[in-house]
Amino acid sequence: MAQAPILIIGNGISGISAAREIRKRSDQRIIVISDETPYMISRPALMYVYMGHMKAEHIEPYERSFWDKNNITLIHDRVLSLDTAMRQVTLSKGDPLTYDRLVLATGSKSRRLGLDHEDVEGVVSLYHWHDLQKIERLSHAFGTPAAQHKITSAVITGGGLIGVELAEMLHTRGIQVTMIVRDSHFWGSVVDAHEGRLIQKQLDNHHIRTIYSSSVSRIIAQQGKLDGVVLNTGEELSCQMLGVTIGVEPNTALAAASGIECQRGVLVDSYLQTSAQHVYAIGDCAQLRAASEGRKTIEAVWYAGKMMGETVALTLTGNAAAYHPGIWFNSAKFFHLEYQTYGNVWPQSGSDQVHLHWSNNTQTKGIKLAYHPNTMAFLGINAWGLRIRQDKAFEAIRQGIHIQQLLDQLELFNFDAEFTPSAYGQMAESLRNQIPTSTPA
């Protein structure tokens, strides 16, 4: 009797990384199931399809012939239920499937406001391919001269990466955007006010209105269509689109319904195994029972999902490997402002971390360095409009080099040919002057 396949639910970066890595090490059958798209897409590129920079087929990282060549079966269907005792999943359209081992890579879902009328036409999120289709359909339906109710204004609630992506998308269609942000500055849960001003400069340059320390408290709808919103301050804003971009949460519905232990996410040990035998969870849906130092138990970022997929593949092919995420890093873009971060850089300084800031006169470039106030060890860096060498940043963080030593060699971090070493020298001097003279040697 043929061995049952390794079954992967979810064809995002986590699930497909697992499938590819398993195939490199094993001839066992692999089946990947997804109800979002038949083939993997690059989710961060969704905005570029909307803006016309790319076509839909351009955001598929692999040629469609790749899957047959590598004997990876793709099924475009929805998993209705999971029986961990029988090792079987039930599909919406196809026959039930039995598995040898199962990998849950079910990703995230957009958080909701929990308000009345949140399901009316005009309220959107931005995470899945289905979300992009909805936004495009609404824009196309209302965005033509002949349309009776042309979209002229949109409100976006949420001051983070998804919100600014949606703002940029709508801006390219000539739609006036107002962003409602709960914090006192943009992305307040991640960056401080100094850095918030750099993001604000981009929003101002693109005529994005921002309202801070506010939230949407009521959705106004007429005949099943969005008509506007009311803020917690009482201000009423007319709009034809409301973007709800207040974050994402792990998609745990399938796991929880099957009796697998979940909290915010699907709980996994260091080997990414769930509470059910032969079942693993990776990527956005997974929650580590114990996080590494300086890391979170849930990290919904592309590279963490990729690493989890590659790690679980080792275990599933007979080389058990614990998941070690290493030093935190991430990147993003706020209109024309690129952002990179390496290491643990908290939004605010405290007893275990202090910060140095520099920005240029036009607020188009900036840097933030974090170091320990007692040991003076370098902890991390945020770079704005500057490209930093990852290898140099990681090396300095691992070594915990003295902040003064770091400033002496700051120009070695430069990965931007247009930003000269002499400019780094001036930056380093400005940062050095911020270090208290009474700090330990």
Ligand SMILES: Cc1cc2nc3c(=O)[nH]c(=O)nc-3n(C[C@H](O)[C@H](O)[C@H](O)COP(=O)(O)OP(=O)(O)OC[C@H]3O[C@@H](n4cnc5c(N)ncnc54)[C@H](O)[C@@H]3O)c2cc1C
Second form
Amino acid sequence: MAQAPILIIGNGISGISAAREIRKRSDQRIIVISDETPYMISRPALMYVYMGHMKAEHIEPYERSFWDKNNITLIHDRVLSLDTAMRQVTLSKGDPLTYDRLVLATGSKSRRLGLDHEDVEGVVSLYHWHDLQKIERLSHAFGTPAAQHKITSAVITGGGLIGVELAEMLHTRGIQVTMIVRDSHFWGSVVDAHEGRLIQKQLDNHHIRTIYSSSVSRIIAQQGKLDGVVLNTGEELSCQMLGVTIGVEPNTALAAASGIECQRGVLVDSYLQTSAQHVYAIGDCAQLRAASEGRKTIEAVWYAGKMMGETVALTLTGNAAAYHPGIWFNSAKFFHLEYQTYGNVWPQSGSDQVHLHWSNNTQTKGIKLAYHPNTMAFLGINAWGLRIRQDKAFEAIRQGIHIQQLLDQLELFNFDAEFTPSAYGQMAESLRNQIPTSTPA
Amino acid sequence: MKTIRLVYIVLYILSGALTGLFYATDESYLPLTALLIAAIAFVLQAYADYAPQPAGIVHHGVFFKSISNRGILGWLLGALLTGIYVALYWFPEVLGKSIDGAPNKGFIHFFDSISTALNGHAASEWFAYGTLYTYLIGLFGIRFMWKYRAHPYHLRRTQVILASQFVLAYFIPEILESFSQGQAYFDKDLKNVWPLNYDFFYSWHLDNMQTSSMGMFFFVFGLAMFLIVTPILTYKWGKRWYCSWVCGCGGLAETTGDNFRQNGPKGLVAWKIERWSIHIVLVLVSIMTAATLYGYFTGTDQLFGLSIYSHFQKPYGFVIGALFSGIAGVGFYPLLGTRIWCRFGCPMAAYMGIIQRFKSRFRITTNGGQCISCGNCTTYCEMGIDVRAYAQKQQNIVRASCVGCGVCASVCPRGVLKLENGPLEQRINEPQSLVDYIKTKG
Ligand SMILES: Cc1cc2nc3c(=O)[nH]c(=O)nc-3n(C[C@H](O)[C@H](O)[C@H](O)COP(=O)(O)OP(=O)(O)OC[C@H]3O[C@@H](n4cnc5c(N)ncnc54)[C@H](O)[C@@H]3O)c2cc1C
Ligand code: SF4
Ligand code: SF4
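Now show the form predicted in complex with the named molecule, given that the preceding structure was the form predicted on its own.
All chains and molecules follow, beginning with the one already shown.
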């Protein structure tokens, strides 16, 4: 009998990265099952489809001929159950499948408010393709005159990345958006008030209303239709759409039901193996039993999923490899404001790191540098409206170079397009002045 | 904004009325006046469209609009453009070209007074075309400088496109023409280089250039452009110095065609066709030119018993010069994107592409592992390059066809791409997994 295949559940970045890397190293059969879209899509690109920048097919990272050419079998179906003893999964439409090894790459699901009427028409979240389709269905077409709008105002709760993306999306259909943010500034879990102001500036420029230090406490609905929301401050807002973007949580349903050990996520060791033999978990759904230095046990970001997929592929093809994500990095875009981060930059300074800030007059560019108050070693950078060369930032972080020395060579980080007037001279000058002159030895 | 919109609509109507008046009265100042008023209206419209938006490229609705998404409007525009080009190349009398010495009529007649002012004689169909072409590059160039105002690379590039079209392609040749009344004609566009300018070595052209010292200058300059300047500049900066900064075909694509850049065919099949077709054209132009030069130096009009004119020059001019570069090249903008000719046909692009691929300092650097595979770069690459395929593998983009327009880098929402010139080492790197990248860098 032919060898059973490697089965991957989930065709997101983690599952597909695993499939690709396995194929580079082995001829074993690979089957990828997903219930979302038949071909992999780039989840961060969902917004561009709604905005008309791209069509659905454009956000598929691989040409459709890729899968056959690489002998990767794709199944568009839902896995209903998993039997780790029999090494078998059952599908919603197809026949049960047996596996040699199984990789869970089931991703996340949107967190919910837990309020009454959360299921009425008009309450949306943004994670899956069908979430996007629902938002599209509820919206009027692009370019519809204001008098015929299906939705005139929307409320979005959650001051994070996905919330701002949803705001940007709805803005392109002429919908008035109000954002309800729990903290006193945007993305409070990651950035400080200085940086929050740069994001705020973008929202102001695009006429997005923001209400800080608030949350939605009640959903008003009539006959199954959304009418508005009530905030914890008692304020009432009428709206025809409520976007719930208060974060995501690992999608552990399948694993948990089959007896695999889960906490918040599917627990995995450093080889990404779950509590069940022959079963691995990667990407958003995985929770590391122990995080590596400076990293978290759950990291619901693209890059972590990509690296976990590539790492598990090594193990599955006979080169057992532990997961080493290395130095943290990430990026995002808030309307026109690009954001990149390298290394560990905490929102607030403390005993293990202090910060230097710079921003330009128009609040379209800014930078935040983190260094250690005793050793003066450079720890990380948040860049706003400035593109930073990853190689150089990583090199400086790895070497822990002295913050003064870093400022002398900051221009090396510059990855902005040619002819962009360099802000680095002025920036370094201003940052240098913020370093306390008498520093502890 | 409402008032501005009203003003430009009124100006458009006024311009139309003046055009009508011209055909009624034949007053010679009216065409230029009408063109200028329409230009002011166009610029006001660009202002009204872009100024209220915060600076930064937005492609909202591109794939919802009929005109930019190969909808019915796109097809109609494509048919209209194609029709105009067919008339221009093969039936200029439809456009009003004079027959047997009679005065011009209709469309071409509109340009007579401008032509007379510039070079002393009535407009030819090519003068009318060149004027309109330059006019469009000017107007759309200004419009797209608004659109791209947050991006200095595009501003600089568009300014150079406008300057080279207006000065090098239009005014200098027309003015030189007026100084050399009665002298033998030769092409006076300094940037129009063989093999793009395929009749450079035609006998009549070589002969005409030799009739004056200005002609000799153009002859030497033309040779030097091909043999020395192009390889050196392409080595230093990639083919972008020409294709997206200077060239007239590129200039129209980058300005007037900008709305259609996303419609180029994508994918491996298109890439394969492109590599074959563009190099075939390079071979064809070389054979045709070799035959031409053979005829010129030996004084015959035959090669291997074949007429050089009807077996080499005429078919090349018909199929490549007219059908491909003109009619399909621009006529199909809304359907196949703006760089059909540049991608699939231009022998100049093929020549520079070989240099760019194998010996140039130019590359698009991929910034570490930051790519999220979103596809904006690939979608808006007018050359149909799958930029994402490289970026998501942590690989620099080094492709013969890249014209260095820089749009991929501008539309990338994660700051992944940068056009740059640098040392040849490490320019071309193998695809890498993110884990391997982090192992070496992080
Ligand atoms: C709007 C948005 C924007 C984002 N932007 C960024 C960004 O800019 N940068 C960044 O780093 N990260 C971003 N993220 C996060 C990033 O997209 C995720 O971390 C990443 O996509 C997770 O990949 P994954 O492969 O682990 O899971 P997923 O991409 O979620 O893939 C899991 C798949 O498995 C399927 N599945 C689950 N259970 C089953 C089952 N039982 N049977 C069949 N199929 C199943 C799911 O339907 C899904 O298709 C964004 C996320 C969202 C929602
Ligand atoms: S790869 Fe980028 S710079 Fe090159 S042609 Fe395409 S979009 Fe322009
Ligand atoms: S636009 Fe940028 S992030 Fe998106 S696929 Fe291209 S390189 Fe990657």
